[in-house]
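In the form predicted on its own, a lone chain appears below as structure tokens.
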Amino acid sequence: MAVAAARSLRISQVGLRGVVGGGLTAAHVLDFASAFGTFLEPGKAVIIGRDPRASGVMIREGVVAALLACGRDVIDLGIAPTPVIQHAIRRMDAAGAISIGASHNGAEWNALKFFGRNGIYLSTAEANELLDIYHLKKFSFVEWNQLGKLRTEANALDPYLDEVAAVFDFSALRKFRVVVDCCSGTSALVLRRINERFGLGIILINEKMQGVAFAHEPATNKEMVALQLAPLMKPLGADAGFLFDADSDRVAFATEDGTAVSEEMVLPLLADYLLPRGAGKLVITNCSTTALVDEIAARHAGEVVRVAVGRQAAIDALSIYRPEQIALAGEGTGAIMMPQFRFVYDGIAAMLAVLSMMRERGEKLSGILAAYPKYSILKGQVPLVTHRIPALLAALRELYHDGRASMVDGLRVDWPDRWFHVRVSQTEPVVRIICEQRGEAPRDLYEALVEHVRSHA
């Protein structure tokens, strides 16, 4: 029982994230919203919001009663995009937030993100003394008659929607018929507000918010997108159609023929978009992403900056460079920054700008993709059960030695037409695998790989 607890628990630098009950428990809450109300600076107030899981509500009572018992008075916006709390610390000038939700993982799974009072993630630093206080547990708890204060805020949504709309034209979108798939989550409030606005007629599909079942596994991927929403593409006459996940920070997509496209398209789409359009030649992604955004950025005589996986490592190559260095960041989950909101991963900014594109282009997606050249990529995971990574990455090093190695992540391995990476996840008890290769998929290589993970791991 306790094994099985703590695969369904995950303590890193980004945070706390688990299935509730079974792995994350109401201690682990409390301990981590005490800690992170010891970690800010004093002074500032702290932001709160959640998806519509129904753990959320258990959730959100541990971090308000943690955070007023560090003195720190608590804006909840209740049920929110993550987006929209990242815009809100600046605006409201809060000390930082914590946004429960768990993205793309199951109802049954939740988690505490943290980002500071620049409203992004925790660099790898300001993670890691986070989780020296929580592991200490010297919180600073102050006197009945210094407790902080809680209060609600009623509408987030329409501030951020004005942040977005001084980037996007409205207006011009509207010619478009765009088909979501909210996936139950919090994308269909932002949606909602955007057609009641702006006059956009966006088709939502599973918009109904839920928390015990979600209308379908919140996962922004290929499959799903072919499962749910391409379909839809053809019979509803759409020029594009958009998935999301829990907390819209990521998003996927399929074009007007009814194509689900790969996650991975997200990032050298847009970087084929913005890196013209701006001073910024950089690209951050990390080494798990596809290498046609290398290709993409080379058109545009940009470069791509490979870092770890996980937020923190993008946060921290961020803060290397100016701001007016970088195009955009992303993963190829389908989770985009962009300078012009700050580096918030932001789904539905990314749905816009593949729309503003379309029409600046006046390309249908299709033929945009087309001209593309092709890269297959093949990704799959292997349950971790022991602790023989390092023996498991040495083996794989030397048997691919022909191969330039980096062990910035794991075991990344190059060569001219293909690579892959292994690396354990920072979300959950499991080994990740992924192949690409331009042209066709390198199956062979991926269960070759498949094979050695699973004697090791």
Second form
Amino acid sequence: MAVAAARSLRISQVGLRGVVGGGLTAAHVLDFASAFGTFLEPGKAVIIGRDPRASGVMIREGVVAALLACGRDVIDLGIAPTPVIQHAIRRMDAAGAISIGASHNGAEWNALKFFGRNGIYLSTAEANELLDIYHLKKFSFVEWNQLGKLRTEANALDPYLDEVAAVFDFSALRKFRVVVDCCSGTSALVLRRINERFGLGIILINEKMQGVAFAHEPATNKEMVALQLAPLMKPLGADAGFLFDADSDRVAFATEDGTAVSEEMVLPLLADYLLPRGAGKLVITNCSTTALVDEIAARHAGEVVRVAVGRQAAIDALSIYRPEQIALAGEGTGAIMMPQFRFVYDGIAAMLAVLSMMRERGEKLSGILAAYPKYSILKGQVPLVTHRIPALLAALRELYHDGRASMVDGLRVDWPDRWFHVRVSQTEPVVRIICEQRGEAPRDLYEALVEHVRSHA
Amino acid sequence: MPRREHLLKIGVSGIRGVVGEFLTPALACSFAQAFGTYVGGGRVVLGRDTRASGEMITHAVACGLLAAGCEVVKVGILPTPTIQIYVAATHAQGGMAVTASHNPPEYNALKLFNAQGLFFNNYERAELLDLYHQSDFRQATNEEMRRVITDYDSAPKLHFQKVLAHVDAARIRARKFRVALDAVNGAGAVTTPGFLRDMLGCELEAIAIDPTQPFPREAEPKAETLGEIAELVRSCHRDIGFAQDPDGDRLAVIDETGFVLDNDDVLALAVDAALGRLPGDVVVNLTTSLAIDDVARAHGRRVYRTPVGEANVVETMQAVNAVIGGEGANGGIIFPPVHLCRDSYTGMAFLLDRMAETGEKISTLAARLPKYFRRYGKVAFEHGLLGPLMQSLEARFPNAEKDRSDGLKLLLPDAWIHVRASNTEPLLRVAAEAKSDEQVERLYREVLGLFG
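Swap state to the form predicted together with its partner chain from the form predicted on its own:
All chains and molecules follow, beginning with the one already shown.
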């Protein structure tokens, strides 16, 4: 059976994402943006913004045309971080927004992210409706004299920072020496403004925004932190280092001693900071995220809700609870949402939360992390043979019947000190295998799993 | 059965339709991407007229051009001839004007230009259409993606310098002509007042020069729709009045008495001026007046005729190296030394120059032209209507010379009849010309009678 060797286009509930030219074309952009203009409740404007990818210029033109044709006024924020775009929706009373950018993917990718009038991603039901409109291609184009108008909004940053400043005490953070790897992305815009406006001295590297040649892959993971950021920590005498993806919704970090920290640690760290601070006791995360977060939640009488991997499951889970029940939500990828920011994946806010935690604890970042028990995680992948997945999962469940099984997303099996998760990737044609153990790495379990998955391939 | 309305036309003339249900941003985008692919990437100039859908369509077109790997130069709201001249002068790979020209405001369309700022020839346009239908577009990757740049100012300067090089501007300025202008709130609203006032020293009285407002009259500048400017010419004692279409390629002229001149006569005046100045022949379409032949004969020049459509006229002009051409009834003057395109600015400058040169009133100049009488009409298009009509016409006038290159044209002594299907609208167009009003009326009635 023919399977695309490398998927270069993905149209799903998450929106539209692809390699520009190779998979994602102008025609997709026009149709998807027209579907969004048709989907939204009539009347109000739509906000757009983009990351610095060169193809963003082309996609912007198409998005503007489609929205105007649907009778929507368009407010263009230009190159702007995704959290800033989301923030502008409520502030400007817009119907929704489109963020043009492929966040942590390479420069050759681009994507459309859709947000509703509450400023967050569409729910699965809404996203399904949008997809149906897209596939049906019956769009609500208005008459020639009812078309929308385009205007630009020069300063969306300051209103966003007003809200951030109401949550975090910037003046108290001035004492830290902070280094940030902007990876040629939009975070530089916000951080420069924070320096100007609040008198911080955040040192930026790779701060020049690039359309084609990013300083390095814009993924927020340990390898990328180790590349340029971590080696600078000691020479610069920095207290903390942060790395952002291209549209600033994810973050990873390095400690003052030059250690690149696993991206898995952002969520447990912030759970430890936020759980004791507010009424919210729930941590929403996915089945592939470290069990350290369960241990930390237990310390603070919190509870972890695990959902399927991917943004959509997290968004749907959020809608089940009242905001005040939730302490935070996030993934092991460095994407974190906090109730104070209306559940927007916001790397900038996550960075400020880490710094605030350091200040309140009066501890070094490495010291805070050292207090956590050691967990060791192993990750791998095996090429996908789609039709054998159900048999594979059933066989694994049978084999590991002594653990507690969850079928929320593929198969996750938990034992008191270790767990594994076998699932089909949403972005690549592979089966992902993750297992983790308190203490040393569960190498035997991992190898046995890989063997089983391979035997079904 | 009620007639279905197809308010979209995609063909060798490009893409044209009513914006909304018919002409969608996706269609405009893919057509632009086909164009970008056809010209092979590179720099493409993009401008528009003032119609309400112009902004939306321009964004869709920019998207398609960028997706094909083109660099886009946005020149904003400008007359079509200005855009064409800019394309040629800046060595772009091609150009696109978002305009439905003289069509009503609910329409929009794309005019496509090659690297010389000229319409593509028939064969090239068929090639482009195939490319569009095959959808095998050039798909630029992120690395191949080029940028959008803007240049709103230099194009009009280029255009007007070229026009002024072919008239005696000092002579015109010295006369301080009292001129009225109706720019239909179109692209001319942006540049024509400056052209007449600052370049040609006219004392200007202008209406409909707000590009943000809708067209205040029918977009096509013809006698029935130019009451307001004609009245302005009379009440403000103007020497002459000019009316443009929304994209500034067509021109109508009002004499000092408030009479809207026949477009064929305006062309004849321009032809006379050009032939008096430069060597070369004349090209006009089949529906253009015999007055052109008389004027050319007086200069010892030849007249070539082509099917209706600017692109057809231009194609032949280029092939025979003509010095001037145009489409009489459509109000278009094409003067290659400025550019091989229909240009209302060349028309305005030529007429003012002629008035300055001779010291005559425009009505006097027009009155000296050979006198012909013309009738134009249209009938709703129906499938199967044109063929039988052509046959009965041929049977009715067995001795006439026949030209079947665009519908049917019958040449009679000092008269002609032309029936054809419109390229842009679902209409059959009927035209007739003769030496007397009675004769033209009789010929016209006879054609209409054949519709049964």
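Just so it is clear, the model here is predicted, and its values are computed rather than measured. Positions refer to the first chain, counted from 1. Rigid core here is just the name for the largest C-alpha set that superposes within 1.5 Å across the two forms.
- Once both forms are fitted on their rigid core, the CA atom of Thr386 lies 2 Å or more apart between these two forms.
- Superposition of the core reveals a Cα shift of less than 2 Å for Val19 between these two forms.
- Once you line up the core between these two forms, the Cα of Ala405 ends up 2 Å or more from where it was.
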